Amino acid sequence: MIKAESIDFYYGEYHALKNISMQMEPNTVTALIGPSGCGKSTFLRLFNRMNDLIEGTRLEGKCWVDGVDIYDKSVDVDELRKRVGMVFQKPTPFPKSIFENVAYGLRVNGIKDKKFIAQRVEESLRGAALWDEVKDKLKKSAYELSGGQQQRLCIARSLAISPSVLLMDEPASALDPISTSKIEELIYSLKEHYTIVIVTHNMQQASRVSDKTGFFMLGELIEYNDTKKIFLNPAMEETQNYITGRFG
């Protein structure tokens, strides 16, 4: 389970997130939607402490992952990032072979058992619906893959270290429609094993893949509910206006 309580977040003097509270249940997909600059990516990055890397930021409130207050001083951030995988907007394969891209996290964490690594690489590629396409070319460069395959490789890389949460920041926005469809099918199947939070500008994508949707505007969470309710019968006029294309 992921939970945010009374979150206020600042970039210097800029108040980027304003009093946000929401809870995401295990084995669900939560979509975060809203116009550019509304705070949804900033909110997403709270849960693996990626915002820590930006100078001058400040957080008020609490964030929990699996019952742990992840901003407590006792939390090991490297350990947190093993449990909370991240997939970015553009595919970010390493300049290594397909196999070594997926094995990277295991090796960094000190795992040397070749048989175990090979098994996890295969399991992760299968989990990312990529195994059948790459099983005969694992030693080839990841750069030889198409954009859609590279993104699924990055998902496999995240899966290899057995996270409980997957954060996805517009994972299909740089891809063609066929690759986007494969990523969406993958997201839907992965929720059986992971809790997934996805930022997307694509309304149809949010409605297809998510169980719950949060609508952000100007740093505030305007509405958060079952996806069907958000898209068919939103409670707030701002949500209705955004979903119907009147702004954003």
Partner chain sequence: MDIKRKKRRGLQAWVSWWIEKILAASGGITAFIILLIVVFLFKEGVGLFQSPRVDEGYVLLMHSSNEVDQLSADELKGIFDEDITNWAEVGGKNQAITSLRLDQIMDRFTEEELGGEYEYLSQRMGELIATTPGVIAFVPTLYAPLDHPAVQAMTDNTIALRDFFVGKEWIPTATPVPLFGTLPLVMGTLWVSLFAILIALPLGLGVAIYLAELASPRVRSLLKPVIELLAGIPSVVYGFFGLVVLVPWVQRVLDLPVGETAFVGSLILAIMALPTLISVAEESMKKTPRALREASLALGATHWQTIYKVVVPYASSGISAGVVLGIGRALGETMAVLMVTGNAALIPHTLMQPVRTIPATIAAELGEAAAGGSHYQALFLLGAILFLMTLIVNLMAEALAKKQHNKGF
Second form
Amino acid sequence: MIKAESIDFYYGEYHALKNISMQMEPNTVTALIGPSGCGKSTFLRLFNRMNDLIEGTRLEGKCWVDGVDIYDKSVDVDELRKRVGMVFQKPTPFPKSIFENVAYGLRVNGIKDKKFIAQRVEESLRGAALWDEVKDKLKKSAYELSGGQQQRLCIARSLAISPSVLLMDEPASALDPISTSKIEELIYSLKEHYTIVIVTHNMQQASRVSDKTGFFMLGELIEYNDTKKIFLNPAMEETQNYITGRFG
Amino acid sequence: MIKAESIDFYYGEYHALKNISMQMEPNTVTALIGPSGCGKSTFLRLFNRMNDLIEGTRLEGKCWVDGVDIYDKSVDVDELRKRVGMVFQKPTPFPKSIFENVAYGLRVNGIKDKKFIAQRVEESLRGAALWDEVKDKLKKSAYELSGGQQQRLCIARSLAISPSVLLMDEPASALDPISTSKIEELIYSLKEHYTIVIVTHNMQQASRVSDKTGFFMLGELIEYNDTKKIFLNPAMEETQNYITGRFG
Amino acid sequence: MERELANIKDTVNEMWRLVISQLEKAKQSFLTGDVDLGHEVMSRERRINAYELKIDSDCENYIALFAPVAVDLRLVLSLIKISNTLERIGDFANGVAIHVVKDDCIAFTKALSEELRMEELFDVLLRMLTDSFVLLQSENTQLVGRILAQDDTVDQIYDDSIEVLSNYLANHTDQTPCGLKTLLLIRKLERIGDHCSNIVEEIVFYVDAKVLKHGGKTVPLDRESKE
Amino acid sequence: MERELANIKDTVNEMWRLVISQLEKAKQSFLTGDVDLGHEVMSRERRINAYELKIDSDCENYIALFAPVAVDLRLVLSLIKISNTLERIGDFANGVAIHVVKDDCIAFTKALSEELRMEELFDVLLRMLTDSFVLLQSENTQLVGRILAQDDTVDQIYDDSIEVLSNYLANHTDQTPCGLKTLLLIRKLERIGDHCSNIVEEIVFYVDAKVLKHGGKTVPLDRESKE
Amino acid sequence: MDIKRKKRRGLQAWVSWWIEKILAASGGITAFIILLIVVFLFKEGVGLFQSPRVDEGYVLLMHSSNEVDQLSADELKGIFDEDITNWAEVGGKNQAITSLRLDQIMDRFTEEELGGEYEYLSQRMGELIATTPGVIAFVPTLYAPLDHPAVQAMTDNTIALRDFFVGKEWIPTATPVPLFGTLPLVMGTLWVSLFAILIALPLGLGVAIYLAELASPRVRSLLKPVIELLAGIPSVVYGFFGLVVLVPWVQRVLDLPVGETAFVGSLILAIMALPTLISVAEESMKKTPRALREASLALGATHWQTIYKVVVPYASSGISAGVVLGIGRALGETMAVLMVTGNAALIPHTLMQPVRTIPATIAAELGEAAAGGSHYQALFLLGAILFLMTLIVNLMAEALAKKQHNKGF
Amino acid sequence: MRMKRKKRAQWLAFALFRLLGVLVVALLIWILGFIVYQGIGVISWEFLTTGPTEGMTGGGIYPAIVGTLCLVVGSLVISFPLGVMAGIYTQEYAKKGKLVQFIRLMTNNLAGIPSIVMGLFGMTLFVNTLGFGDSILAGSLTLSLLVLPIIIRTTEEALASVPYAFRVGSYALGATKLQTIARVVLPQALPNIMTGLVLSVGRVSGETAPILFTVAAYFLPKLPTSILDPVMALPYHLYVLVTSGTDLEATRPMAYGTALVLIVLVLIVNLLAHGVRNRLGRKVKMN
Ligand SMILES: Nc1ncnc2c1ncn2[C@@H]1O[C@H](COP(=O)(O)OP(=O)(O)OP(=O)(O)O)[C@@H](O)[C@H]1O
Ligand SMILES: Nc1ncnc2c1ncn2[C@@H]1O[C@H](COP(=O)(O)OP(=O)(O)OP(=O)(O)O)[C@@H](O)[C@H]1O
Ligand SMILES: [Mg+2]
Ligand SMILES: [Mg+2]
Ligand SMILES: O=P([O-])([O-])[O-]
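The structure above corresponds to the form predicted on its own; please provide the structure of the form predicted in complex with the partner chain.
Below is the whole assembly, all chains and molecules, this chain first.
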């Protein structure tokens, strides 16, 4: 379970997130939608402290992951990032073999037991619905996979280190419809075990895959509710205008 | 009006288009849909002979634009491309001022009359629904515009040389939903004067903007019909599977 | 997109006005026994059917092509149901006209019409139909209560009419067939009231996304509790 | 996506079986005068309403969330209409049960039931309902003709019944109220036939995207020719 | 229909046709130059193997009883340096060797005996040789008593390929035959270059990592011009700096007899190679997609793990291309090396010895070599060897760079 | 515990890298500082504007400065147009394939050829075969061979960095290939091409080996009057001062002065390169 409380976030002077409180439940897919630049990615990246990498940013408010205040001094960022997997817009496999890509997260965490690693790799690839397609070419370069397969590989890579949360920033926006639908299927099947948050530009996608939807605008969380409710009868005028395509 | 007759197209050995015949009417938006790599872009680029720029390609069959066989020897390719405007996936304004971007096509065609150019530029920008947004900053760099505005600028640039056909290859796929809907509005309003062909991955977009839809698969034209018919009751099983998201 | 939806709504409005005028004319022809008017109503019945088909297909196209959500989706779904209902109402108006044109029992019905409060019934129904038209235009849900109250009047008149008819027929056994036909006629009018209520429910669903149907409350399904 | 649609279809199937069983029981209670069975039917009427609401809302959600097109869209739109129609049929079955339970005219009706061919009517209707259920499952449109032919039988029985009743009432003036009620009852059963036909039309629309409604032919609207 | 309008711009079309031709002609320029270089270097150099070993106009004479008629350049040098004193050592009879040069011969006779115009020199020489069976004399052909029965001229073969490529000594001014053994020069070149890279690589890589990964944008914007500046300083200035600062410093600190050593050469070359190495490595690390970096961090890897497990491997072929390129540069570097390595044509055994590299040899000796002479030709051949060495290195760098190019994204 | 080790490795590595960064800066400061410190006192107006005297133990370096300028101008006049045209050809005109690959390979190899080899080549071809003698012409030609690949490559890269989309966009508007290159591609590539030019200036003015046998005069206090005259040049002058002066003690200050002048030249060139890139870059965008 992850939670944000009264978050304000600044890029230098720019106030990117304004007083956002939001709680995402386990075994649930939460979609974040909103116009470009409204702060969805910024919000998502709070939860694995990816924003720390950008200089000149400032955070007010608190974030919890599984009950831990992740911006507390005592928190080890690398450990946090193991708990909170992340999948990016473009598939980003490492220039290694398929196997090594998935094993990467285990290795950097000091695991050396070969049998254990092989087993986790298989489990993760199965979890990402990719095992059958790659089991005969684990030693091949990850770049030999198609875009959609690469993205599932990246998901498998995250699964390998047993996160409890999966953050996805437009995971299918660079893919064709067929790969997209496979990723959506996958997300659906993964929610059984993880807290999933997905940023998407594609409202159809939000409506198809998510249980809850949060609508952001200009750094504010306008509405957060069941996806059905948002898409059938949103409470806020702004949400309605956005999802029905009546902008500005 | 543009027309293809028994087109076969090869990239080297690869048979990219297979015996395609298709006719697009004036004042109509025709959408081309189909899985990635099925040959939509290749087909589109036949009509302004952009495929000529790629080495090792081969064409069989005939293409007509406004009644002229455009692969005939007597055809001047540069003249053809003036008649057939093209808009690309990513907005590609030249690194010049807004004004110069639109004036470019006129200038390369040897037009020097300043008053005429200024007038055409205004007309074209109005035609692309951009005039009001840029009229006070025509001398500014085109890069100061947003992505959506840039794309409309590219459309204005094509309009300036008075084409009769507009080809658009995923014109909105790099844009956010708001810009996308503006581009779609624009396409709708442009069809009054042009023969428009648009390639899109987004079936919603095809259904929203087009009057007719052609469905391609593996280099073949599977079905070509009224958009309403395609989306409510396609004749072919493959089309139905594709538009309802039941792939392979 | 909004343009398309507005077009559909316009078509529904046209249909609605046609249905009102049909009912109006049916009433006129019934009250004045004007057979020509009855024929006119009957001939225009097919236009109502055409409207229904057109609206149905427009709405289907609209959903297929534009994938509406939220208020747009509710509107288009409501419009489908409203047009179906209007078509039914048109059918009933047509039934009245046929009753007039067939002429075999019209004298019987007219004789009793005072006692059966036929004119009042027609007026109430026309008011309901017009009111719900206004409701859709104004989206002012305060009208809802008034319209639904009128349906009670309709039901009252209908219940009464059965008694009136029984009493009358008991004394005029030769006119039994006409009595039965008149009953069916009134029954049709009563259904118009029900249908108007349905339309109102649909509009409320569209405007507020509230489900009024079946009193909004029903026993929960087992399946639902399972899920 | 397919999962969701399959779920909705399952719900419709359940509703359908429930409606068939309601009509079956209504027939039983009518033929045997079993008041308990009548009560049972009445008590289960609210479950049908609940089904209708659930299917409506599932379908709306499905359209809002999944933006279906082509065969999926036609199916979901058909399911909405089918469930509405099934609800009506359920209503009528309920009407039959009420008629039995109220008891005031049941004796009258039963006495005439032979002559009114009531049992046959019930049987035909049940067959129509079951056939259209099969039609939806099998998507075999060869069934269509058969089902629609049965509706003619229903209409025939209904037309005849008016005559039978008139004749009877002419001789039994004291039983006029019951006669009227019986007429309304039969009228309800006749409507079930009509509704089954509507369901069949919807299924055909879904399977073939052919519009059977209104004979498929209507006068063209001016608007249409304008466009 | 104006699509078909015939090429309207007659003049314009003509102009662009010509422009195209001119551009095409200039496109081939580099290939043409390389061709010229190859042709000229070899044309000038290859004559070395056709010219006699003994300087033109001279001849080696022996007693006609001497069975030895082949002597290698080394043997000849040994004989005339009196390191070899018996014919048996070079495969002849057991007989002492008497090596004689012209001046030694002339010393044995009086002016009268030779005649005022040296008209009797040839005769005297013949007598001298006839009386000394173990003799070998190096004399101008002009005066050689070739018709004397006791005299035979040693068969003069051309300079052997073997002597050139594996000869251990480079003494182009030696007589009677110059020694053109390139081995010490090649070895010197390789030693200096390789050690230079060994010093520069860890340093350069470290700085590159610092620049690409750790430095704040401000520091980076300060450091990058500094490195560009280092790259721009002319090599003579480095040489000068090395000579006046590093050489004495190394000599003092390491307590060496001379400061001009291979080590200082490597040091200077390392400093010179650093900027290239740093910028190539930094650029290829910067090319690592940001997404890849974030992906690694998002998997719980530390920044350091991300660098050595993802960034460096991703950039590895770019980095190795940079290294190879650096070696190429070092191989060909002339002035700096010339100024600090001491220029002794010895096969180096330790880094603390003076060495001489190929480029330094060419630079230092070409001015003194007579045009067309065997020394001149030998220097051109050295140029050709250097050319081939750098060519190979460049092709390697090319191949490595291409590998990076092909990597995904 | 494991975590701690992970962190400690990182801390150590990073500390080392920071140190190395500092080291490089220190190195530069050392070299520059040394030469500036030693040379600053030598620099005077007189030093820059008079010729050497007294067997180069006195006087200035004016002829060497002029000579270097002549060589820079001479070699760039030859190599710049040629290089830019060659770059345009390979990048824009030549059919992508074996030929372009070959040409590119050759260009890269030319860039890798040691300058001393280039000097040898220049000597045989320009000085001897073509009979130019030791002259500005021969030296400029030799140096131009040296910078030609730099110019070709920067041109190619500059052209390649112009997005393909611009070209396609221009063709789609009916522009011919030449129009497209002249109006869209070149203006966009110009700043980067110019930096190639400026960098070449730096390279030419610092090279010694290629001019050893093609142009450089050991001691020539008069200025050249034609392109067939030999000249002095700064780098060679420095070399001579350091290695073959008659009185090393006396020439040392002159050497420091010359080195400082060379370094200042390089500094100016670098600043210029940045300036050109930035200014032209902005101008093209605003156009
Ligand atoms: N590194 C940064 N420095 C400064 N401002 C930034 C930075 N990253 C994002 N922003 C600004 O913060 C705002 C929110 O950015 P964010 O990327 O979170 O938006 P988003 O909702 O994800 O948009 P998109 O849908 O385009 O991905 C934007 O206005 C953006 O300009
Ligand atoms: N320049 C090329 N050389 C060789 N093959 C090509 C080239 N361009 C495209 N192809 C191939 O031709 C086929 C059709 O390509 P095309 O770009 O027309 O597909 P598309 O339908 O536009 O796909 P997308 O939706 O991904 O843009 C693909 O299989 C592709 O691999
Ligand atoms: Mg984002
Ligand atoms: Mg394409
Ligand atoms: O800015 P993006 O997240 O849409 O790439």
